[in-house]
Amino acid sequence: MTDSLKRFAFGVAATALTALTIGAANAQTYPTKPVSIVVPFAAGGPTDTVARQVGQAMEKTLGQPVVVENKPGAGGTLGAAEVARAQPDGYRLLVWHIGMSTAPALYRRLSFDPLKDFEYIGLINDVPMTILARSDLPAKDLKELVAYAKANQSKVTLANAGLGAASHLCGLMFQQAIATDLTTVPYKGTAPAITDLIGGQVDILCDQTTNTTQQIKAGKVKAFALTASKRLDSLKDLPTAAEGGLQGMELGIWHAMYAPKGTPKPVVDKLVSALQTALTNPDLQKRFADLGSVIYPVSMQTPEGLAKHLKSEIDKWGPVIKKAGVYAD
């Protein structure tokens, strides 16, 4: 090795060592400033609600504010891509749902890999969806809704939060179950979608009970069915889709927390412990239960639990979506 090459090699090694030492020191003292959680949909919707409630409960353990940032677009994939590219220092996290497992099949050019570009923190909760319509739509049960959609196919609109959103997936299942294609209207999240449903600008929306329970109870929207195998205590009068005559409409929307790949292990460990502690918070547990949301067991609120679940969900949804022939370039 020439002298200049030796000096260069030494310089590179010293810089790498300094970065490692600083990284380790930062990991020990983490967090020393506010932590942000990216929600890849509009504020006020179900994903936002989950992230805000969990983030707030994590503040106690982390000793720093946890701030939610809404980065909607492309069914959640824009916000997820942003976190995949963020500094892996634990200050920029992602809360996303089942979309993490459907995006690889839906998007031909996804700019991140759910299996390679994240550190997994853990699973959070599972929540069913409700099939809703504007309150003046002339149907009083699921059978009548299906008949109305079929009879008015050319003008009935179905809102969703973009390709890759849970509402999109549920809408696809609904159209398949009733063998009728409807005109879909994409929004930046289901908060603006439900506002338009209440205003009568769109006809039908499928959305998580996290966002719909209060609107159903207030009579602002008509609810026809729940995408679960049994009724919820929080919405006792709402039949399941199967009870209403539609088979194959069971769909639970799981949510999880991620950090960018390369986030130091001590930081990941702190986040896992803060998430687990947050999910034992009695106020949070009550608010989740009131909205029909079931918290995962602690063994799943872990990087290993999330990794296993995500892989099995990708394996489950990939073929279904490919068969349906739905994708974005």
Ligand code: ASP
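Counterpart to the form predicted together with aspartic acid (ASP), namely the form predicted alone:
Single chain only below; no partners, no other molecules.
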């Protein structure tokens, strides 16, 4: 090797070592400024609610403000892609739901890889779905609802909040469970879908308890079943789908936290600790419980727990979406 090449190689090595040293030092003092959580949906939805409550609770551990930024579009993939491309320094995070596992099957051209482009922080919570109908629909229970849907297949409308939304996924499962294709009506968000359900413009909607609990308790919609393995304390009179005679409808919409790939391990470790501490906050636990949300055990509030769960969910949803023949460019 010539002297010039030796000097060049030494310079490259020195620069890399300096960068690593600075990165390690920054990781030790992290965070020194506000941390942003990107929510890939509009404000006011269930994912936004989860992110704001968790972020607020994490502030106490991190010692810095945690600010939520709403970046809606393309079923959540725009906001997720932005975080995947962000500087891996721990100051730009992502909270997203089950969509992280369904996006690979739903989108033909996905600009990020859920299994390769993120550092995993941990799972947060799981939210069951409720099968609802307009208040004047004649069915009295789930069996009668299924019979009504089958008998009036060409007329029954099934609302959802758009491609890839929790209500869309639940609707796919519902149609497969009853072996009946209904007329789906996509909306740009949950709020207009529920508004039209209350107004009687659509017949059925399947959505998260964080969106529907108050509407059910107020009697504005007719609730038929819960997509959980057991009943919720917050909706004690609402049976599970299995209790109502419908198998294959156990579905929970989980949320998790991510950072860009390459985020230093000391930073990831601090974020994991902050998330776990936040999820022990009594006020947060009560707010989640009131909305029918179940916090994951500590063993799943980890990078390893999230990695295993995400892979299994990708394997689960791929065939369901493929069978339904639903894709987006």
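Positions refer to the first chain, counted from 1. Because the structure is predicted, anything quoted here is derived from the model rather than measured. Take the two forms, superpose them, and find the largest set of C-alpha atoms that agree within 1.5 Å; that set is the rigid core.
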Taking the chain as two rigid parts that shift between the two forms, would I37 and I121 be sorted into the same part?
yes
Here the smaller rigid part turns relative to the larger between the two forms; that angle in degrees is 17
